[in-house]
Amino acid sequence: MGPCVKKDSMKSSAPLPREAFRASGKNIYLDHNATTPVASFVREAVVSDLHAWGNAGSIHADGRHPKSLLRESRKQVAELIGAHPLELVFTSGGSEANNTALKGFRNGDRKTVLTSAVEHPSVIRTLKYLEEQGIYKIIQIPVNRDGFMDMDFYQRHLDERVALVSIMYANNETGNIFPIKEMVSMAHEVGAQFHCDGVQSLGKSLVDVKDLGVDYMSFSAHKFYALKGVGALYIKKGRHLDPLIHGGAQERKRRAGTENTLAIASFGRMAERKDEIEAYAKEVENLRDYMESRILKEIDGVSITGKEAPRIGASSSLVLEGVDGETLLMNLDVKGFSVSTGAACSSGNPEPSPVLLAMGLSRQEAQSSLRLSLGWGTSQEDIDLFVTTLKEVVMHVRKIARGEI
C-alpha cells in the first residue's frame, strides 16, 4: 500500500537558487518561452511520486495515494491562480486547454468571436476551424509594432453579437502584454464572455483569475518548470462548457481519461513556490533589461519589438538589420547558445513569424529577428557571454552577406 500524502507535504521551504532552475545541458539556454528546465526540486519528487501508480480513480488502497495527490495538485494549482480548485479542469497542455475553451464555450446563439492577429496557433487554427466550419465569425484585433492593441477597434466591434472575446495574456514572442481586466469589462458589459490564453504568464508575474475577471483561462505546466504533457483550464463557476473529449467520468465529467498523476504532481509542486514569483520576475526583467542595453549599445542596427509597450520581463524580440535570423540561431547554437526565432511550435516552417508580420514588420525584419527568453536560472554571466559572443557572430554574417568573407 502506498503512503497518504499529508496535507503539508508539499509545501515549500526556503527560497531555491538560481541553479535549481537552470537547464542541464552544455548550452545556455534563453529560450524560456518554448519551455523551461524541469527544476531539481521537481526532478527529485518525480522519484517518489512513481510510487504513486496506482489509478486515481480507483477506490481501493493503490488508488488512494494518487487521488490524494491529485486532490493536493488542484489545491496548489488553483491557490496559484486565484481560483476555487473545483475550477479547474487539469488537460494535457496549452493547447488542449485553448481549444476546450474554444469549442467547448456556449453563449446562446450569438455568433461573432473577438480574438487579437498575435494569437498563438492553437488559438489562431482553432478559430480558423470554427469559422470554416460556419460555427463562428471570427474578427482579428490588431496590434501594431509598439505591441499596443488596438483598443479603438475593438470597442467598435464589441456588441451584442459577440459571444467570446479570446485574448492572450502575454505574447510568445514579443512578450507583450495585453489590457485583459479592461478588456474583460468590455466584454461582459455587451454580455459576451471572455477566454484568455494565459501559457505564458506562469512564472512570469502573478496572475489573479478572479481580479482579471475571466471566464476561462489556460495554463501549461512545462513553461513553469514542471513536466511536459499536463496544463490546466480555469472555468468560472457557473459558466458550462462542453468536454473536448469524451468518455469517463474524469475532471467531474469535463475531460474524460485517466489523469497524468505525475506530471499533475509536478505542476502542483512547482505551484508551491507562488511566493518566489515576484523575486524571480523582477531579476529576470533586470538582466532582460541589462541584456537589450548593452545589445542596442554595442551591435549596429538592432531594433527591439514592442519595447514601448509592457511587456513579460522575460522576453525581448529582436530585428538585427542584414542577418537572416535562422542563419543567426544556427551559428548561436553552435557556439552553445539555444535562442529562438519564434515560437516553437513553428519550428522547421520558412515562412517569417505571422506574429511579427501582424504587427506590421515587413518579411525581411521578420526574417532577421530572434526571440531571447530568461529564465529562474539565467545569470549575468550568461548574458555577458551571450552579448559578447552575439557581437561576434552578428559581425561574422553581416561580412558574408556583404560579399567580404
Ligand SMILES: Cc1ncc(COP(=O)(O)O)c(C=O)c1O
The other form holds:
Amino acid sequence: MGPCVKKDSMKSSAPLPREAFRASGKNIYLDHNATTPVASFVREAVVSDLHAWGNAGSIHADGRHPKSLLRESRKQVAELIGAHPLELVFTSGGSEANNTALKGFRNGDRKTVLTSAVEHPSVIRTLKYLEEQGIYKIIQIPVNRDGFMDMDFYQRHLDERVALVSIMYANNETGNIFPIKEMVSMAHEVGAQFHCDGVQSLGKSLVDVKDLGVDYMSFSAHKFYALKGVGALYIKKGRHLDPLIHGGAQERKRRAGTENTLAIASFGRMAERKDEIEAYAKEVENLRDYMESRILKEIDGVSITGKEAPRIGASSSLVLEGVDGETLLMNLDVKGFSVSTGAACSSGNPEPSPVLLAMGLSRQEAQSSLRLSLGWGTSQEDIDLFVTTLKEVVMHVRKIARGEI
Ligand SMILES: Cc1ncc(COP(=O)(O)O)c(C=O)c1O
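Next up, the form predicted in complex with this ligand in place of the form predicted on its own?
Now the full complex is given, and it begins with the chain already shown.
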C-alpha cells in the first residue's frame, strides 16, 4: 500500500441505527459501563485494516499504511475531544492512561494530591502506591450518597502545596458527573494541575478538553464501541510527562512499544461518530429514566444511588432491599440479562463496592446493589423485558430470603 492510503471514512450525516451498536450475544446487555460491543462498521473496518499489518515505525513501504492509519486516528480522536493531535498519547487503555498521568506529571516540589473517594482503582491504587513510596500525600474528597462532591472540603484543602487534583468526569458505578470545569479553575488558581479520568465520558457526552481546562485527561476505546487494548492520554501542550514505559521512540518518546495500530484505527473510526453521541445521549437517558420510573413504581424497597446529582444518562445504580446483589445477578443472567453488581473490573470479588461504601451506604446496602448501564444498542423492548423479569426475580429471591419457599 502506498503512503497516501486513507481510511475509508464512515462519517455520515445520519446517525447509524441502533443495530450497529447492539451486543451480539444471547443476553440482553445492560453492562455498557464495563465494556461496549464493537460497532458493526468497526468490526468490518478492522478486517480490512488487517492489511496494514506492518510496523508504523518502519520507513519502508510496509510501514506506510499503518503509519497513515495512526496519523489519521490521532487526528480523529483529537478532534473529538478538542485537542491538538500532538497532545495525545495512545496507551493500552484507561488504566495505563491514568497510571501514566499520575506517575508522569511534575509540579515543582509540591507533595499533595487531591482526589475523590469514588475514583476507579486505576487512580486510587496508583495514588496509594505513590503515597506508600513517600512521593505524595493523598487527600480524598468525600462524595455523599446523593452523588455530590464535597466542594467545601475541596476548597478547604486546596492550597499551594497541592501538586495535582485527579477527579473522574463520570463515575463508573453511579454515573454521577462531577463539576470538572469549576474544579479545574479552582485548582489552577492555586497553581495545582488537574487530571481527569474521562473513561466513562466518551460516547455518553461530548467533552472538550479545552473547554474543561484540564491538564491531563484519560480515555479508553473499549467503552466506546471500539476494540480493547487501546486508550489515550491527553496532555496539554507544555505540561510535563515522564513516560511510564521506556524504550523506543514511539509516541514522541512518551510511550514506548510498537503501536496497536488496528485498535487505534478502531478508536479513530468511532471518534468520527459525533452525530451518534449527540443523537443517542438523550435517547439513552430517556430510556434510563423510563426504566427507573417503572422499577420504582413496580418494585417495593428500591432506591437509586446518586440520583440527586447530575448523572450520565446511561447509568443507574440501584439498592434493592432484602436482596443479595450477586444472587440477583446470577438469576438475571440465567434469564438472559447481563448486569453488574459493582465495578466490573472487580466483579467476582465478594467485597461490597468501595465506591458505594465511600458514598455512605452500609455494607448490607452495597451488597444489595445492582448496576445497570444502557448503550446505543438498547431498545425500549429490552427495558420492558428487563423490568418485568427483574420484578419476578426480586419477588422470588425475597421469598427465599424470608424462608417462604
Ligand atoms: C472510570 C474508569 N476509569 C478507568 C477504567 C479503566 O479503563 P481500562 O479498562 O481501559 O483500563 C475504567 C474501566 O472500567 C473506568 O470505568
